[in-house]
Every structure is written in structure tokens, then in C-alpha cells.
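Given next, in C-alpha cells, is a single chain: the form predicted on its own.
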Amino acid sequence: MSTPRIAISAPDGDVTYEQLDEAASRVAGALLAGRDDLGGARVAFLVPPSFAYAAVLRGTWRAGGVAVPLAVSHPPAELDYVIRDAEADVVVAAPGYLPALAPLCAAAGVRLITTDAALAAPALTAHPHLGAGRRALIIYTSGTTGRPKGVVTTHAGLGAQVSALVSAWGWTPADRILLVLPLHHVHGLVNGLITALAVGGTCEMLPAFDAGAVWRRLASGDITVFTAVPTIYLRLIAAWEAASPDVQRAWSAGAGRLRLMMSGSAALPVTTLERWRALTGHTLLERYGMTELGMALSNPLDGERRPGSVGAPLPGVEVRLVRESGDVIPDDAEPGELEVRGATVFLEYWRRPEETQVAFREGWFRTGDVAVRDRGAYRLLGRTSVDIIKTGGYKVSALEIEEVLRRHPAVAECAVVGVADAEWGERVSAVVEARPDAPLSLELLQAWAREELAPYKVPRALRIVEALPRNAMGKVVKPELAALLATAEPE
């Protein structure tokens, strides 16, 4: 008799696929409350990474609902916005979040149930039919340039995203992913949890990120896949450097046995990629995606992974580069806006038909990211809104300048933004986070930058700060940084 496969390994226990299936049926029964089909009603849920999270997600779909994951890091005002904007029919919450959600749900007239109650409900015996075109998921954008928008993906679109990842990254039932990412974004939810469960693998969740705990699990020999954001890799590198030589050797040897390690959600500094390769032997697989389309580009599972490149289109995905005029760029070397078409692309922005229409050009989704093609692979130059700076008649890539600044031995991290300027149009401004063990003066940094950054249009303002503003994924929030710099005199 075969050993039951573990679906979820989490703080609330190890759960088999059979147990997860039963739990999802119980959640579906609780959500339906005597109805035959939720008919696309939105189910918002605030549940930490756990077996209960997976049960609520699957139970929502089993009942015919649309899953709307809420961020455990968000304050009540942001939770209230999503619940109301999604027009949630019901909210499911882990018991610890009831004090925050109860008054919000009461004010909005939304039914609120706990995960404990949902998991204790009688199991559903007959499930509604889910057509491929039905809405499955609404994930809200970060809202850095406006109010967050609900990105709607159908069951067919979600299936296409998972299929592309399984094909490109070689997922099998033998895989066990260590998941330390938030589950209200595509990276953790789709690339991690949903894909692992789709192939019959195991998703192991940690209660919170702890560099030592992550290293111990990576070195255990149990984990085959790991994916994270650049900030996490930087913290893991710092923990490795602070460990004893014996521990360093054990961690490096164990991590080297993983099948696949990936990085995404933000540009991976080349210095981080090279340092991680030196520690583990892994060249991190970089890829490119968005909430609106899942993953679109990826470096190869087998073959050359070029530093700074996000690779080639995934199976079933078409991409093109266009000029501001909309003309398609036929050749390499000329940058343009990246546009994407395929079954993975989202259906609509929830209740925003005008914004949905503007987001597409002739059936192609306009990502707002500028890239350049080189021998079939793509390299990102940044977002048109924050990373492409128009200064003195030139277009400058903030990401390219950041890569140069990170070469300075005393620079831990940096961000480059454009600030409105009467003379230059936009002033190229760089903010540097210094390493705690390496003193850095503004005068020396400016002298170094003038020489190293001459080909990139040297920044006209440089600052040194203790810490850069970051979001829940560890990504620097550039609009917030630009707003702060706009109110200060350049140094």
C-alpha cells in the first residue's frame, strides 16, 4: 500500500491530498449554506500561510466562487477597500483576524465566518460545474500609481499559467517547494502553492521568514524547489556570512542539492546572482511576470541563464516590443514597450471597463515595461512610469544605473528615480543604502559615480539613507521615494 502523499506541510500540520480534498468540501459547504452554486460570488479571505489557506482557496472554487485573497500585512483601511471594491459575498478569516475584520464586515453588510467554522461544516456532496471561462481569482495590484485594481483571471487562464510553468520548469509530483512568500501575489500563490498542488507535489510553508530556518530547510535534503524575491536572497546571504565555517559548509552543500532556485518580483542585482552562485552553485533562474498575465518570460531550466536577462517567452505566450507610436520593433538592440498576448493573460480589471480597454492594444496587453531583445532573450530596462527617466532629451534606464552603483563595495542597495526639474525635465536622483560595516561619505560616492556612471548620464542628485522604503515583498517603492525627493533640495 502506497504512503499517502503530503499536499501541505505547514504550522498547522502535515495534510495529505485526501485530507485537503475533504477539507475543501467542508469549506464549500459552509460557503454555499444551502445554495447550489455561488455563481461567481466573491469570497475574500484573510488566512495566513497554512493548510487552512489551501482549503479555503480550493473550497471557494468548489462552491463556484471567485477567490479574493487578502493581505495579512494590510491595515484595516486597505482590507476594507478590497472587500468593498470586490463586492465580497462572504469573508473567511482565521480566528486571530476577527477583531480587525468583524467591524469592517458589519459596516459593509458582508457575511463573516471563521476558518474553524468552515472546516467543521458538513462536507459538500454535489459540486457545481465550473466552466473554463468562469472567473476564478481576483488579485489586487499594489496600487503604487493609483488605487489598487482587481485583476480577474478565469479558470482557463489560471490553468494556462500553471501549464506553462509545469512545462518550462519541469515540475513533478516528487517536488517539494519551500514557500516563504506572501500568498496575495502571483509569485507565492500561483508559482508556488497552486502549481505545486497541480502536479501533486508538496508545498511546505514556514510561519514567517527567518533566514536561519530557511537555510536549515534548504540544507535538509527535503526541498527541491525554492523561489524568492531578491531581498530574501540578500538576507540569506547576510545570514550565511554571519554563520560559522562549519555551518556555512553544511548550508552550501545542502542548498546545492536543490533541483531549482528562482528569483522574481523585482530585478535581481547581478552582484546578488553572482554571490548566490558562489555560495550554492545555483545560477538563480530569473523570469518575468505580472499580476495581469502570470509568468511571460523565463530563463531556461536547462541551458544558459544570462545575468540581467529574464529569458524567452514561456510556452503558449507571445511577446513583442513596440515603439511609442505603436509600431512593432522587428530587430534586436532597439528598446520598446513589452506587450504580451496569450491564454495566460487576465480577463479584466474588476468593474473597470475603461481601464481594461486602455490596457490592451489590438489584443496585446500593454505591460508598461520597457525591454530590449538580445539573441532571443529579453532584458528589462524598467517601467515606463518610474524606471525610464527622460532627462535632457535622453531616455535613461534607472535599472542600469542601479546595477553600476551596486558595484561600489560600500553600497548595500540603491534606487534611482526621476524627479521633476525645470531645466532637465527630470533630474536623475540616486539614493544609496550603505553597508553597516563599510563607511561611505557622500563626497567620495559622488566622485566615484562621476567616473563610473559617465556613460549612463551621471545622477544629478545623490543621497545616502539608512533604509529605503519597501513594500511587503521587499521591493523598493519608487513613487514614494520620488515624492520624498521632490520635496527636498538635491545634495
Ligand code: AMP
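Heads up, when I say rigid core I mean the largest set of C-alphas that superpose within 1.5 Å between the two forms. Numbering follows the first chain given and starts at 1. These figures come from a predicted structure and were not determined experimentally. What changes on going to the form predicted together with ligand AMP:
Once the rigid core is overlaid between these two forms, P439 counts among the residues whose Cα shifts by 2 Å or more. Comparing the forms between these two forms on their rigid core, the Cα displacement of A430 reaches 2 Å or more. The Cα shift for A100 between these two forms, taken after rigid core superposition, is smaller than 2 angstroms.
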Second form
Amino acid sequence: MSTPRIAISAPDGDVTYEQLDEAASRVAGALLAGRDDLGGARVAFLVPPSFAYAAVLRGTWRAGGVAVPLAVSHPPAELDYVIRDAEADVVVAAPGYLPALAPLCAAAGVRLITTDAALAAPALTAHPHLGAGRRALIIYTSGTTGRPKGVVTTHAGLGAQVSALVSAWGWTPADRILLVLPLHHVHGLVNGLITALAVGGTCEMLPAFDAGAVWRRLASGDITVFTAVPTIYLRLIAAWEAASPDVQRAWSAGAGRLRLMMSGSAALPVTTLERWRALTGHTLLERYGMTELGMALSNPLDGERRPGSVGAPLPGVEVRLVRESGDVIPDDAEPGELEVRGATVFLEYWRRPEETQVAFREGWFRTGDVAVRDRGAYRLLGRTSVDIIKTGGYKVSALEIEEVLRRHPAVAECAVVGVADAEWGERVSAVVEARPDAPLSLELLQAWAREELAPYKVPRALRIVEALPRNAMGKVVKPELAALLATAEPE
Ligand code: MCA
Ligand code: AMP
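Previous: the form predicted on its own; requested now: the form predicted together with ligand AMP:
Now the complete complex, all chains and molecules, led by this one.
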């Protein structure tokens, strides 16, 4: 008899596919609580990386629900926003999060159950029929308008995203991925967990990113695939450099045995790519994706991986570059906005029909990223909006942070920008016009913002000025701020 395959290896244990299947049926039973089908009701869940996370995700789908993963790094105000915006029918929480969630759920009138209770429920025996066109997942992402929007992907869309990755990156049941990314975003959730489970591979999860722990697992010889954001590769390089020569040799040799190492979510500096190649022999496979699209462009598994390039369209993905006028760019060398079409593209922004409509042009999704094509491969040059910041691989909206800062009683006006940073890609930075009569310090403002904003949205560099630079129309001129902040010491 062959050994049963391990689906998840996580802090709460190793489970086989059979055990995961049974656990998902129990979760589905608990969610349905006697109903036949959740019928697209939203199941929000706050569960750390674990076997329980995978069981809740699969159980939600089995019961006909829409999965809404919540971020373990988010403060109560952000959790509350997502639970209410998604109009969650039920929230599932790991027991440790009950104290934070119980008051929110009580105030919002939402049922709250623990993972322990869900996993102990009687298993569901009959499943609702899940048409591929049904909504499967809502991931929250920031934009240039208002608060974060829920990006809705159907089962068919997710299936198309996963198929593209399996064929382009050669996933097989023999793969074991080491996952250290958060599970409320596509990079960790789709590229890591969902794809590994779709092929019958193993997903090994660490509780959080820790450079030493990652190196030890990479060196073990067990892992075949790894994917991360550039900030993580920089931290791994720093840990390698701080290690003894013997440890360095063991880590490098072990990492060299992986089948595939990838980078994405933010631009991979060529210096990082080169340093990683020198340490491990791997030329990182860089790819480009977006919450609304899954992955769209990728360097090849076999063949030349060009530093500074995000490669060519994945199977089933069509892309084009468009001028500001809307004309499609026919040739290489002329930059334009990247637009994407295909079965992988999201269905809608949750309950935001107008924003969904303006996100598309003639059926093509407008990414807001500016790119240029060179011999079949694409290079990203920047974004069409200065108000989108990418920091540590997280996308944040400058406008959203400004709205929060303006609520502080000592802030008269403010402007937030992303300042180039070697470690984080961009650093959230703010220039604040203080009220003349109110004392304001970075510490006070940061402590205050921490309560309202996720950690990566808290301004790290701050200037307090008497007057923000404005144009003749009275509008704050952001490019001037970037220069001002670039010379400010990071706090
Ligand atoms: C955290 N800190 C930051 C940032 N993030 N400071 C500045 N900029 C930031 N972005 C602060 C923390 O609050 C803390 O501050 C201090 O830095 C040290 O934090 P530490 O615990 O050491 O690390 P961490 O910040 O928790 O983790 C760093 C990380 C993490 C592992 C690189 O940012 C991460 O997991 N990033 C991945 C994001 C991701 O998966 N993005 C995918 C979305 P203090 O000590 O003062 O409290 S994009 C996507 O899905 C698309 C589809 C795609 O293409 O992939
Ligand atoms: P998100 O909205 O969090 O899914 O982030 C998507 C955005 O991340 C894209 O629109 C790009 O701006 C950025 N991004 C993803 N992959 C890359 C990459 N390889 N290089 C540069 N930017 C990237």
C-alpha cells in the first residue's frame, strides 16, 4: 500500500488529503447548519497559516459559500470594514482571535464560530452543486478611489488561474512548496496554497516569515518550490551574510536543489536577482500579477529569464499596451498602459458596479501599470497613478492613508507618497501640515495611526511642514513631496 499523500504540513500538524477532505466536510456542515446551500453567502475567516485555514477554505466552497480571507496583521478597524463591506453571513475564527472579533461580530450582527467548533461538527454528507460561474473568493485590494475594494473571482476564474500556473511552471504531485506569505492575498493563497492542493502536492506553511527558519527548510532537501516578494529575498540574503561559512555552504547547497524559486508582487531589483544567483545558483523566475488577474506575465520555466523583465503572457492570457488616447500600441519600444483579457480576469468589484465598469476598456482590464514590450517580453516602468504605493509587496492607497491622517485633531492637511526604498521597494511616507495651535510629533501620530491602519500603512517617514506645496489650483503637488521626503532620514 502506498503512503497517503500529505496535503498540508503546518504548525497544527501534517494532514493527508483524506483528512483534509473530511475536515472540509465538517466545516461545511457547521457553516450550513441545516441549510442545503449557502448560495453565495460570504464566509469571512481569520485563521493563521494552518491546516485549519485550508479546511475552512475548502469547507466554505463545499457549502456553496464565498471565501473572504481576513488578514491576521490587520487591526480591528480594518477587520470590521471587510466584514461589513463583504456583508459576511458568518465569521470563522481561530480561537485566539475571538476577543478581537466577538465585539465586531456582535455589533455587525454576524454569526461567529471558532475553527475548533467547525472542525468538530458532524461531516456534511450531501453537497450543493457548484456551477463554475459561481463566486468563489473575495480578496480586498486598495485602489485610487475610496476604501479597499473586494475583488470577486469565480470558481471558473480561479480554475483558469491555477491551470495557467500548473502548465507554465510545471507543477506536479511531487512538489512541496514552502509558504511564508500572508494568506489574504493572491500570491500566497493562489500561487501557493490553492495551486499546490490542485495538483495533489504538499503545501508546507510556516507560522510567519522568519529568515533562519526558511533557510533551514530550504536546506533540508524536502522543498521543491519557493515563492516570495523581493523584500523577503533581501532578508534571506542578509541572514545568509550573517551566518558562519559552514552554515552558508549548507544553506546554499540545499537551496540549489529546489526545482523552482520565484519572485513577484513588486519589482525585483537586478542586484537582488544577481546576489541570489551567486548564493544559490537560482535565477529567480520573476512574474507579474494582480489581485484582479491572478498571474498574467511570467519569465519561462525553461529558457532565458531576463533580469528586469516580467516575461510573456501566461497560457490563456492576452495582453496589450495602450496609449493615453486609447490607441493600441503596435510596436516594441513605445511604453503604454498594460491591459489584460482572458478567463483568469476577475468578475467584479464586490457591490461596486460603476468601479467595475470603469476598470475595463472594450472588455480589457486596465491594470494601471505602465510597461514596454521588448522581443516578446514585458518590462514594467511604473504606474499611471502616484497614489498607489507598493511596500514590502503590499499595495496601499495613498488617498486612504491621507483620509485617516486627516482625522487626527492636529493635522490640518497631509499628503502621502511612496518613496523609493532599498528594503521595501517603496516606503509609505507622509508630509503633514500641522494646525498651528496643536502639538504634533511623529511618535504620537504613528501610535495613533497604528490603531487605525495595518502595519505596512503606517507612515515610516514623516515631515511636518507649515504649508504643503500647492499649484495654482490649490492642489498639493506630490512630485515635489517625494524630493522633500527622499532627503528625510527614515524614522
Ligand atoms: C511591515 N513593516 C513595514 C512594512 N511592513 N515597514 C515599512 N514598510 C512596510 N511595508 C514594519 C512592521 O510593522 C514592523 O514595525 C517592522 O516593519 C518589522 O516587521 P517584521 O515583523 O520584521 O516583518 P514584517 O514587516 O512583518 O514582514 C515583512 C514581510 C511582509 C515578510 C516582507 O511585509 C510580507 O509578508 N510581505 C508580503 C506581502 C504579500 O504577500 N503581498 C502579495 C500581494 P514595528 O516593529 O515598528 O512594528 S500582491 C499579489 O498578491 C499580486 C497578485 C502579486 O503579483 O503577487
Ligand atoms: P495587488 O493589487 O496587491 O495584487 O498588486 C498588483 C500590483 O503589483 C501590480 O499592479 C503591479 O504594480 C505590482 N507587481 C506585481 N508583480 C510585479 C513585478 N514582478 N514587478 C513589478 N510590479 C509588480
